[in-house]
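One chain is shown next in structure tokens, namely the form predicted on its own.
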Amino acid sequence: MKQTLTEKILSAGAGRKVKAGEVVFVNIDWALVQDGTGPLTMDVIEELGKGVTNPDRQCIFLDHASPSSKSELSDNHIKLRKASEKYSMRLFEVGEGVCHQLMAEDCVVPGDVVVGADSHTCMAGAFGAFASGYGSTDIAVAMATGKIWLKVPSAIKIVLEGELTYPTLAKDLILYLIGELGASGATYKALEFTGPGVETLSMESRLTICNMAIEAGAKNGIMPADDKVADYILEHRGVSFDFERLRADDGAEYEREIKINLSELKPQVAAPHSVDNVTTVEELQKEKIKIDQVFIGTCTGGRLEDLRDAEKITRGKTKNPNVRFIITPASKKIFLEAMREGLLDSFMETGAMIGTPGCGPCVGIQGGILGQGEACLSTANRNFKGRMGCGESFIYLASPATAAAAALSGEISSP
């Protein structure tokens, strides 16, 4: 039986060959919760009374409220710290960074099964891993038993050709694809990226692309594991990792196939209030949309590559005086390297504010909450109404390059 990459990894986890449509129990390699979803997960684990399996592979992240902006959130942090100590689970403290970025830097390897109480857990698919988000109760059971149950998803094959040309970035590719598929166009499907274009993408770009598979409704996004994965693991963990270069079988069965020529893509923007409301920056800038805040950060815009791409545009210039310009590195490691390279100095000279590594304004908890009628151009992954703390505000999603251009002009502008 010819298998997709998703089917191959789930077969290894199930201990037998599986195919799309089957309901199976699969052994997990990693499970995670964050400070928004973790408290309920810990309550359920207490109710189950079984403790947790492989606690060194169960991770708690204090990243959404980093640092906490009110006492209720601080109480959640206390609860999660106590749970970590009680069950000997791995705890990533306030200021260490976004859960998905830290999983990439410290944990995931090709072939892993990764589950998390956060919908963007699918980002780990960039390693050639099966990664998917679940509810807090499902993750509690997974942490207690070391297994998850699921229906094996059928797959959509995304064939990438050509190569992205700056200032068109990975964020533009995934926004374009979501616009083509629609917000529910890949519901409970695996988005499997393949083709010669994948080889041209950096790991940072792959992480951004797989992260946003969920925005088309996908169960997971995944790419083949290659030498760039090995290089990334060596760079961030200091270890050489020998693994099978995982990829789908020739002749594997897909629901449909979509071809994208990266060389032909232009910068994209997702307009309010849906991630699939996508158009080109070139088209949207004709409307001269005023921007009150620009946010460069999160697990889809806060990596070192993203900061470099943005700083190319802002270097030596001054932001528009009517724009609040916020930069939040996705992890402490990225923050330190950006500081060593002079990127943070450059951004501050432009007029930016630098936030604590973590989710920042993305989830509307702290660090840049919008007011009534305000518009923000963000490198985050969602622009739903109220996402950044105010139901009467407007969120536009774009790449770090496009965001940087808006910080300078005060409106949506081509980078």
Given for the second form:
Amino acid sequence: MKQTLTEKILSAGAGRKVKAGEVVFVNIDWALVQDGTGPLTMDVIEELGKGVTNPDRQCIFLDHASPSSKSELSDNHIKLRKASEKYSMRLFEVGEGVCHQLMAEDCVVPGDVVVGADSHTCMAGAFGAFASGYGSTDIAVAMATGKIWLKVPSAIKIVLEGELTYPTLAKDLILYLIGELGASGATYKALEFTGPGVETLSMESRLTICNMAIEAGAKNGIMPADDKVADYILEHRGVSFDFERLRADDGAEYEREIKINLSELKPQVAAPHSVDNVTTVEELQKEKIKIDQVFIGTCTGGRLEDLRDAEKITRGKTKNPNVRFIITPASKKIFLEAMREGLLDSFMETGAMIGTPGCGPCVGIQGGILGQGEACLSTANRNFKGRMGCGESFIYLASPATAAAAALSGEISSP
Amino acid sequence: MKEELRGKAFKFGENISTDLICPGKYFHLRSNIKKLAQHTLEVADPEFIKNMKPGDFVVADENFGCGSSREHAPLIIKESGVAAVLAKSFARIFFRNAINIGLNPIECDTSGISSGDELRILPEEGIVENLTKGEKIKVAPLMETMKNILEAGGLKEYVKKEQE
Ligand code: SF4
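Please show me the structure of the same protein in the form predicted in complex with the partner chain, now that we have looked at it in the form predicted on its own.
Once more the chain from above appears, this time first in line as the rest of the complex follows.
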């Protein structure tokens, strides 16, 4: 039986060869919750009364309210700190960064099965891992038993060719693909990226791409692991990690195949209020859309590469006076490195504000909530109505380079 | 989920995200489901919670519940008294969460249903009856594992039962 990469990893997790469509129980390598989903998970764990399996592989992140903006949220943090102590689970404190970024920096290796009570858990697929988001109760059971039940997904093959050329970035590729697939075009399915184009992508770019697999409804997004993954692990964890270079079998069955030539892509924007409402920046800039806030950050667009790509455009320039320019590095490590490189100085001279590592205003809790009728250009992954805290505001999604261009011009414009 | 359900339809469109169902701005209320439920579907229809009665149905087009994994979305729908959600299709995480907390997600062709229609659901037969329009709609069958979880009353109860 020829297998997709997803089927191979789930076979290892299930202890037998599995194929798409089967319902299986899979051993998990990591489970995570964050401060929004975690309290409910802890209630269920408490009620089940079985404790937690492999507690050092169960992670709690205090990242959405970072730092807390309301006393109720602070109480949730207290609850999660207590749970982490009680069950000896790993705790990542306020200010350390966004859960998925920290999972990438500290935890995941190729071949892992990663489940999380956060929909963008699929980002870890960039390591050649099976990674998928679930709800609080599913994760409680996974943490308690060390297993999760799931249906092995069929897969869509995305063949990448060519190479991205600045200012077209990884974000443009994934926005383009979601525009093609539609917001539910990959529901229940795996998105498997392959082809020579994958090797040309940096690890940080791969994380951005896999992060947004869920925006097409996918169960997981995945790329085969190569030397760049090994280098990333060495750079961030100081260890050489040797792993089997798992790939899909030639002749594995896919539902459909989509070819994308990276060299031909152009900067893209997703307009309100749906992630699949995608056009090119070139096209949309004709409408002279005014932007009140530019936000560079999140688990999708707040990595070092993103900050570098944006700063190239803003360096030595002054932001538009009508724009609030907010930068929130996705982790403390990124914050420190950006500081050492002078990126943060440069951004501040442009007129930016720098936020605490974490989710920032991405989900409308703190650090840049929008007001009635305002428009924000964000490097995040979602532009649903109400997402950034106000039902009557407008969110445009684009790459860090396009975001930087908007910070200077005050409207959606080509980087 | 065996008993017959009867109530009024409240119709919504496609891609009803968890941000529309359970807005992020009430993040701090997540430990207070009763209070949070007063904002159910608020961004999609601010009047919904005032107009609905326990036993009524949320009816939508494709991809209901897309976006964030917040289980609070199905939880507050259930808490508000909605008997079931009917949609042409559901987003994956929402569907699973709904089953896990014991809210019945019913996948069926909702195109003919309008707001205000009187519906009757016969779970055993897998049929939704539109009493206002005199139509019968077939329901897509649930996966065996999910049926068992739903019948136990949710995943927590299912796991507890398994442990015995
Ligand atoms: S940065 Fe945004 S998308 Fe990422 S985990 Fe935080 S809230 Fe979710």
